[in-house]
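Take a look at this single chain, the form predicted on its own, given in structure tokens.
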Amino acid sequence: MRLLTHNMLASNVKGVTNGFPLRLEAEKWAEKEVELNADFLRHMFSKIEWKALAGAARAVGYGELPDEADASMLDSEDFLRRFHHALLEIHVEEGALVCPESGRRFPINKGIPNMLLHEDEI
């Protein structure tokens, strides 16, 4: 699971009103090189919840993202490389996503987050 995916997921458990961002508990992750596409990054920037991305990156030991970011930073090649690495090259293989409100754990196995709800959570 890329951190891009993490940034788009939320807990939909019945009764939960604040299911985003999910806390990332990464047990195993890998870095997989992906060609940098600056246009893609500039387009995606406005769709990314920055604090969630920076927090997830720190959860896997990548502390190279600033706590806050704005669109003016997209002119920096160094910022784009760091943003690209966090968003697309870090792959969480094993771990869990945890709902910030209910504490419900959604497992990540073989890079796939299981967001299926139990019957009583629908």
The other form holds:
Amino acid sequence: MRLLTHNMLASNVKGVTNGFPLRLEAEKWAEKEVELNADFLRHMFSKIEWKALAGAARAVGYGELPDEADASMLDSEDFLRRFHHALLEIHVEEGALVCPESGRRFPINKGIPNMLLHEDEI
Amino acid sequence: MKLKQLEGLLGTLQQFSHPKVELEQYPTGPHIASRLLYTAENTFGDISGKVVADFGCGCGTLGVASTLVGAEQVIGIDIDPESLEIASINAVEMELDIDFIRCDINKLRWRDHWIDTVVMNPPFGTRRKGSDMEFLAMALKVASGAVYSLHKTTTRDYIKRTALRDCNARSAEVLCQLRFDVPQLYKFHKKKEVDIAVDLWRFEPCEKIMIV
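Let's compare: the form predicted on its own is above, so bring in the form predicted together with the partner chain.
Full complex below, order starting with the chain above.
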């Protein structure tokens, strides 16, 4: 799971109203270089919840993102490179996503988060 | 990438070893998958540089095809862990980066309209009535651009009416009719191979979600 995907997910436990962002607990992750696409990053910037991305990046030991960001920063090549790295080049392999309201843990195994709920959670 | 080349690559993917009838697991053949993605990209520009989700991805054929035609990020979702394992292997063997999530499509809680494009070969809803429209409603909730889906031609009028009335679709258009080869996977299949006519649909979501 990449951090781009993390930025889209919310807790789906019944009754939870504030299930975003899921707290990322990363035990194992890998980094893999991919080509930077500046147009795509600009497109994604408007959708990304920046604080959630910066928090998830810190959970995998990447502290190079500023705490706040605005669209004017997209002119900076250095900023784009960091944004690109956090969003697309880090793969969380093992760990968990934790619901911020209920504390429910969704395990991540072999890179795949398991968001299936038990019958009493639906 | 040329259509024939895409179809050829998809033909090398591993498919279900033990398909599950309750999930209506039918493999999306390379012929249909290549045409779906080729049309989405070349006619509408809905794939390259986009975030694409493959709903009920099974062995990942549509997700792999999306990546091959240039999607920036592809996310495959399925409820079945064995399918996801095969899909992961398929992605690795093609040297593609695809994210997978295990989830029930009905229980997705994603930020609205966050995905650009959804591609899917949903259950036809013959084993569990309405499951096809549940997939469609959720797809139109998370997509901001377009949803591509396959449905039996015999249900064409119903699909159009229900999509526009109940599933947050702003538009619903049949792009072409295809033949879906369903091999004899299950015991209740009497014939060796059944040829089903399916429509390739393109839906666009309403900007505001009216129905939850």
